[in-house]
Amino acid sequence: MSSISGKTTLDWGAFAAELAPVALISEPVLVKKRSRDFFWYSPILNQKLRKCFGDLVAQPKTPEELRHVLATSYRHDAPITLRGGGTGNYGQSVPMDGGLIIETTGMNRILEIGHGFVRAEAGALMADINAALKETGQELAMFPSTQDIATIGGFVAGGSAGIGSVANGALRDPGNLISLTAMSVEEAPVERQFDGPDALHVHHAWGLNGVITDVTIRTVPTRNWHGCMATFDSYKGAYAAGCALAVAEDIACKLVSTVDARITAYFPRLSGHIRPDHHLLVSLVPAEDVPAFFALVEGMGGHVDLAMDDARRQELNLPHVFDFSYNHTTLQVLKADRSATYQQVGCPIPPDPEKVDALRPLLGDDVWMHHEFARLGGEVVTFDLPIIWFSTPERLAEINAIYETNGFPVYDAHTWRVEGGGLKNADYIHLAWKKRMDPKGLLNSPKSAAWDTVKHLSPEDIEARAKT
């Protein structure tokens, strides 16, 4: 079997035979499908990554099968790209050098549920974990809006926050990511367990510095959540109400999002349920706190359009409210018009409705705000995931500059390098662990701009760079 990607010289037919009895996908159309994630949210990434494909897909179902796949790859110097549910937005699971894609969704067992934690294999779906937890009176402290297809390993490798972060913080906050196990890519792959703060050595490294095999993550008591939506005459009013809601002592929200009225026109399933041409506040509120939610919204000039438990939601045939938050909001728009894109923007701390309101006219009519509320280190923060009507890279750069000049840092969503986006700089602790766990640099190394500058160094020398 020849190379589909055109970037490798391995005899992929012989390589596939060596991987037996592991399940494989070699049909070019299916391999190419699994070489994609949601990078097409960005027209810039779509241009750069749409022709990047792997050569073969392996689907191990056990750690023993995974170990066999990694040892074989090491022996043949085969490039490796890890893939969970493929929900990343930056091309995390796109093979830059062709080679082998390892799809982890077959390793999907929930291994242990205890008080305040769940341990699951990397390929377990977040929705399946939440369903199992519900039977014990618990739920994940946070989960992505893509929980139906997102895996826990992919969330830890590429995610940072989600539904629940306004109450429980980001994944990297102490106590949320309890531990993880990762396998090395060596002649005889070994598993290492990373506990507590050490788990951050592998977290958010896009699978470049070890193959996550299982994750232990925080759980919290489940609540009778009501999906609530309120509308406001101004975006400033919606954002101010979000700020008040995020810190309200009598309302224990799991989600707070605000959405520009122009974006809500792309939510056809909400037609007739929310006031048109009004700015939207989206929240998950415990049943006992719904009266306080009404009082807060109405006291700040808003109108509660929906407050529904899950039975009522199903009766109305509506999606979960978190389908209108995080990058699901972007997806709702892209379903109708592929000329849209988005960006990731930090906001002044503490959140300031006046500064957000002053920024809006500076951005222009091609930028529609959408804010998510979260806690970082216990402090309430917001970040903007605006809809941007893409015209040219130059205009996007201009929009980024307007944000930055006015004190709103941009974490570029249009780069495929791990040092771009939220990280911005090389993480030498991550790269030192890459050298330990992946000494040949087979794990999709092109995703790191810094790897080639340090790959000849020892892990200790790489770590020393972190101090300088």
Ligand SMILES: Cc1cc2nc3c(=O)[nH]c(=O)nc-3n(C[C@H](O)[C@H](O)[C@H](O)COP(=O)(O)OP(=O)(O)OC[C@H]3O[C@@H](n4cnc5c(N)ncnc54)[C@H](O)[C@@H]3O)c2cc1C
The other form holds:
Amino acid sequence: MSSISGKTTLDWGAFAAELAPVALISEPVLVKKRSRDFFWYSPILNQKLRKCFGDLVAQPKTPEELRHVLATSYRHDAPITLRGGGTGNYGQSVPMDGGLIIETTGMNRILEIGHGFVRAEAGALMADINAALKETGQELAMFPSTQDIATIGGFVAGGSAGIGSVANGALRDPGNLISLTAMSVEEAPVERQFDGPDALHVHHAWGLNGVITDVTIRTVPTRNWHGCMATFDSYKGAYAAGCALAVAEDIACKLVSTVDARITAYFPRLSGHIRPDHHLLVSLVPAEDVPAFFALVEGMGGHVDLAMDDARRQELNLPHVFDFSYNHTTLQVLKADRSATYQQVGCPIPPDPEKVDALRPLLGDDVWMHHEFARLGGEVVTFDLPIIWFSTPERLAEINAIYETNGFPVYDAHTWRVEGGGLKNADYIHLAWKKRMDPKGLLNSPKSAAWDTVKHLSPEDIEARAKT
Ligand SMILES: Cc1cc2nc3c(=O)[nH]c(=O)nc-3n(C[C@H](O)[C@H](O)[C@H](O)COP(=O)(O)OP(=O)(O)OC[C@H]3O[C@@H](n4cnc5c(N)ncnc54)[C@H](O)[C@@H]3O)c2cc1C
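I've shown you the form predicted on its own. Could you give me the structure of the form predicted together with this ligand?
Then the entire complex follows, led off by the chain already shown.
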């Protein structure tokens, strides 16, 4: 078997034989499919990554099989890319050097459910975990809107926040990510446990510094959630209601999103259910707090269009309300028109409807706002995931500059390097752990711009750079 990627000289047929009895995929079409994620949201990333492919896919079902795969890869210097559900947005699970893709979805056991926590293997789907938790009266403290295909390992390695974050904070907030275990890529791979704050050494490192085998994560009591949608005459009105909702003491919501009226025109499933040409507020509210939700929305000049429990939602044949939040909002538009893209933008803290309103005319008609509300370190924050009608890279840079000069930091969604987006700078703690857990740098190293500058150093010397 020759190299599909054209980037390695390994004899992939012989390598595959050595991996037995681990399940493998070598059919080029299927390997290419598993070399992609949702990077096509970005025309810039699409250009850069669409021709990056792996050579072979391994699907270990147990930590022992994973250990065998990693030891074999180490022996042959095979580049490795880790993949859960492949729902990342920046080509996080795209093999930059070709090589082996390890798909974790076979390692999917839920290992333990206790009061306030669940421990699951890295490949467990988040929706399956939530379903198991529901039996115990609990749910994940937060989950991404991709929960049906996203894995818990992929969320911890590549995600940051989600539905639940407006109540419970981001993944990195203390108490949310309780513990994780990761395996090294060495001659004899070892498993290390990272507890409490130490779990951040591996969190959001994009699978570059160890292979997560299991995760222990916070759970909260589940509620009878009502999917609520309200409409407003102005975007400022919807955003102001979102701000009030996020801090309302009598409404324990787990989702608050606001969406520009022009974007809602791309939500055909909601046609006839929400007022057209109005700005939208999306929320998940416990049944007992729904009357207070009505009072808040109406008191702020809005109109509640939908407030439905799950049975009613199914009766109406509507998707979950979170299908109109986070990056699903973007997806709804992309389903109709692939010339749309998006950006990730922070907002002044505390959230200020006046500042958001003042920014809108500066951005132009090719930028349509959509905000998510979350808690970060206990404080309510918002971030904008606008729809941008892409024309040229120069115009995108201009839009970024308008945001930044007005005090809205851009966390670029159009970069394929780990340092380019949310992190902004090199994370030398992550890189020190990469040196410990992946001394040969086999785990998709090109994803880190800084790795080449530190790979010759000891873990301690790399870590020292974090202090300078
Ligand atoms: C429509 C849409 C909506 C989204 N909404 C959200 C959201 O609400 N919140 C959010 O945070 N993100 C969101 N995302 C991004 C993404 O869906 C989530 O981060 C998701 O949890 C990733 O899980 P996954 O299993 O698909 O990971 P993958 O995409 O397969 O992998 C993500 C990263 O983790 C690494 N990785 C995977 N498994 C392991 C492992 N076992 N050990 C170490 N590294 C590993 C991969 O190499 C890759 O770098 C969204 C994306 C889309 C397309």
